[in-house]
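Okay, so here's just one chain, in C-alpha cells, the form predicted on its own.
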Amino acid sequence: MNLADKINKQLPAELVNFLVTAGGMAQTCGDGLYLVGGVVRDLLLGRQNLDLDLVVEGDTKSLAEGLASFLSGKLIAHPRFGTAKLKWDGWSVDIATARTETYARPGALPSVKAGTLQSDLFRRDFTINAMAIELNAPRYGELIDRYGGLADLDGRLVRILHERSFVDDATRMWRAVRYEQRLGFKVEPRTLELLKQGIGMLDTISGDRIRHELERVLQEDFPEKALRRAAELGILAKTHPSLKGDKWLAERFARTREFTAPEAPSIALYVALLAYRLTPEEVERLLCYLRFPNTVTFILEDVANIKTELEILVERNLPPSGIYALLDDYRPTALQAVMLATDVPLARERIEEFLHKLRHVKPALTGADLAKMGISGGHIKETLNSLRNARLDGTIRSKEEEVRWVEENS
C-alpha cells in the first residue's frame, strides 16, 4: 500500500515537502528514512497530526545537520541517545536513530542501542502504533506493516505487540485506554487479559511518569473517558485508590471546558476537579506520588482552603466587601476548581462575581494621592483597603467621594 496521495491531502504543503527533500537526501547519504508512530495511524485514519516522527537506518547525525543546513533551521541535538529535534519556519521533527531496547527489570528505563526498523517498531507500545511509511526516493509512500497494525485498525483494536509488554513498561496501560477511548476502538481481548493479570505492575513506575501520562490523558479533548475506563480497569486506584472517574467528573469536566472555551481547560485546573473530592490527607499524598509543580501543588492547597470558607461564604447577608476579604488571597485557577465543583448554588454565584468583578474593583485614589493628602506612608494600604470595600459595597461611588472620606476619617 502507498501512501503518498494520503500524505499529499493530509499534511501541510511544507510537510509534504519537506517529506520529499528528506527521503531524497537520506537516499543520497545511503540511509533509510521512515515516518513513523502516531502519524502514520492518524493518516490511515484520515486524522490530522502534524507530529512527525523519523526513523533514520544509517547515520541520524549527518542527516539532521543536512537538512538543518538545508532549511536553515535550529537542531537540537542529543548525540548520546541518537535524537535530534529539528526546528524551522514554525515546524518541528524529532529524528532518530532506529534502535531497540531491552528492560533490565520490570518498571525500569530500558536500555538503548542501534538497530534496525524492524527494532525499531517492535520496541513500540501497540501496532497500531508500529507501522512505518519508506520516505527514501525510490518506494516512498510505501506502507510498512509487520505486525498488523493495518488490520488492527480496521478491527478498532488496541493489541499489544508481545506478551511482556506491560510487565517491561505498565505506563503501556494508561496509554491503551487513552488510545482506546481517543479514537472509539477496543483494547483487543489478550491484551485486555494481560492488562488486568499485570496491573500490580503500576507499582514498578515512579509517580513522575505516572504524572506525566495523566497529564496526556488530560490533554485529550475528553479525558473524562479516558479516567472512567482507567477506573473501571483499576488502573485509576493505582495512583490513588479514592480517585473517581464517575458521572459526577464527567459533568464537571464538561461543565469546564463550557466555561474556558474556545481554550481547552488547563491541566492544573482538571487535576483540581479530579482530586476536589479527596480529604486534605488524600491530597497530600496524591502530591507527594505524582510530584507535581509547585504551581499545581498551590492550587490544590488553595482549593482545599476555599472548602473549608464554603459556609461562610454562603452566607445570606456577606456583603461584596466580605466575600472579597475571603477570597482575595486564593489563585483564580483554585477558585474556578470550587466554582465549577460545588453544587452549592449562592457559593458558585459569589466566587464567579469575585473572579469576573468584584477582584477588579480598586479605589480612584491612588497611594500617591493619599501621601498627598497627608496619610501617613503605615495608613496608606489600610485606607486604600477600606476605600476599594467602600466601592465594593456601594457606599462610595465617585473619586470625589473618596476624597471626602478620607479628609472625614483622616
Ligand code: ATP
Contents of the next structure:
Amino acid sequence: MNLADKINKQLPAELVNFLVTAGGMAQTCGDGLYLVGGVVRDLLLGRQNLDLDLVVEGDTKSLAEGLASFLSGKLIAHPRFGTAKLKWDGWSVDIATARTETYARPGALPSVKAGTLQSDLFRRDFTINAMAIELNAPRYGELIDRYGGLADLDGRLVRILHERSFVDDATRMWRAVRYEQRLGFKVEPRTLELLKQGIGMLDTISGDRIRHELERVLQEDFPEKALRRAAELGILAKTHPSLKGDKWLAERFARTREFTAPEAPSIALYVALLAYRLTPEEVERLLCYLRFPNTVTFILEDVANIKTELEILVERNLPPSGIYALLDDYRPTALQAVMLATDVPLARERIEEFLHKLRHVKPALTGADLAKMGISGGHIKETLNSLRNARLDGTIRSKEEEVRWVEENS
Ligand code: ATP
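Any chance you could show the form predicted together with this ligand after that form predicted on its own?
All chains and molecules follow, beginning with the one already shown.
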C-alpha cells in the first residue's frame, strides 16, 4: 500500500517537502529512512498529527546534519541515545537510529543497541504503533506493516506485539487504556488477558515512569475515560489503592473543562481533582511515589489545607474580609480545584467570589501615600490590610474615606 497521497493530503506542504527531501538525501547517502509510530497510525486513521518520528538504518548523525544544513535548521543531538531533534522555521521532527531493546529484568529501562527497522518496530508497544512508511526515493510512501497493524486498525484493536510485552514494561498497560479510550478501540482479548494476569508487574515500575504515563493520560481530551478504564482493570489502584476513576471524577473533569475553556485544564488541576478524595496521609504517599514537580505538590498540599477550612468558610455570617483571610494564603489552582470538587454550594460560591472579586480588592492609598501621611514603616502593612478589609466589607468606599480612616485611627 502506498500512502504518498495521504501524506500529501493530511500533512502541511512544509512537512511533505521535508519528507521528500529527507528521503532523497537518505537514498543518496545509502541510509534507510522511515516515518514511524503514532503519525503512521494517524495518517491511516485520518487523524491530525504533526509529530513526525523518523527512524534511520544507517548514519543518523550525518543524515541529520545534512538535513539541518539544507534547511538552515537547528539540530539538538543526543549521540548517546542515537537521537536528534531537528528544528527549522517553527517545525520540529525527531530522528533516531533504528534500535533493538532488551530488558535485563521486568520494569527496568531497556538496554539499547543499534538495530534494523524490523527490530525497532518489534520493541514498540502495540501493532497499531508498529507500522512504518518508507521515505527513500524509489519506494517513497510504501507502508511497512510487519505485525498486522493495519488489520488491527480496521478491527479497532489495541494488541501487544508479543506475550512478554507487559512483563518487559508494564507502563504499556497505561498506554493500552489511553489508546483504547482515545481512539474508541478495544484492547484485544488475548492482550486483555495478559494485562489482567500481569497487573502485579506495575509494582516493578518506578513512580517517575508511572507519573509520565499518568501525565500523558491527563493531556488527553477526555482523561476520565482512560481513568475509568484503568480503574476497572485495576491499573489505577496500583498507583494508589484509594484512587477512583468513577462518575464523580468524570463530572468534575467535565466541569473543569467548562471552567478553563477555551484552554485545556492544567495537569496540576486534574491531579488535584483526582487526589481530592484521598486523606492527607494518602496524598503524602501518592506524592512520595509519583514525585510530581513542586508546583503540583504545593497545590495538593494547599487543597488538603483548604479542605480543613471548609467548615468555617460556610459559616453564615462570615464577612468578605473573613473569606479573604481564610483563602488568601492558597494558590489559585488549589482554590479552583476545591471549588470544582466540593458538593457544598456555599463553599463553591464563596471560593468563586474570592477568586473573581475579593482577591483583587486593594485600597486606593499605597504604602508611599501612608508614609507621606506620617505612618511609620512598621505599621504600613497592617494599615493597608485594615483598609483592604474595610473595602472588602464595604465600610470604606472611596479614597477620601480611606484618608479619613487613617487620620482617625493613627
Ligand atoms: P501518541 O500518543 O499520539 O501515540 P506519540 O506517537 O508521540 O504520541 P510516544 O509516547 O511519544 O507517542 O511514543 C512514540 C512511539 O514510541 C509510540 O508510537 C510507541 O510505538 C513507542 N513507545 C513509546 N513508549 C513505549 C513503551 N513503553 N513501550 C514500547 N513502545 C513505546
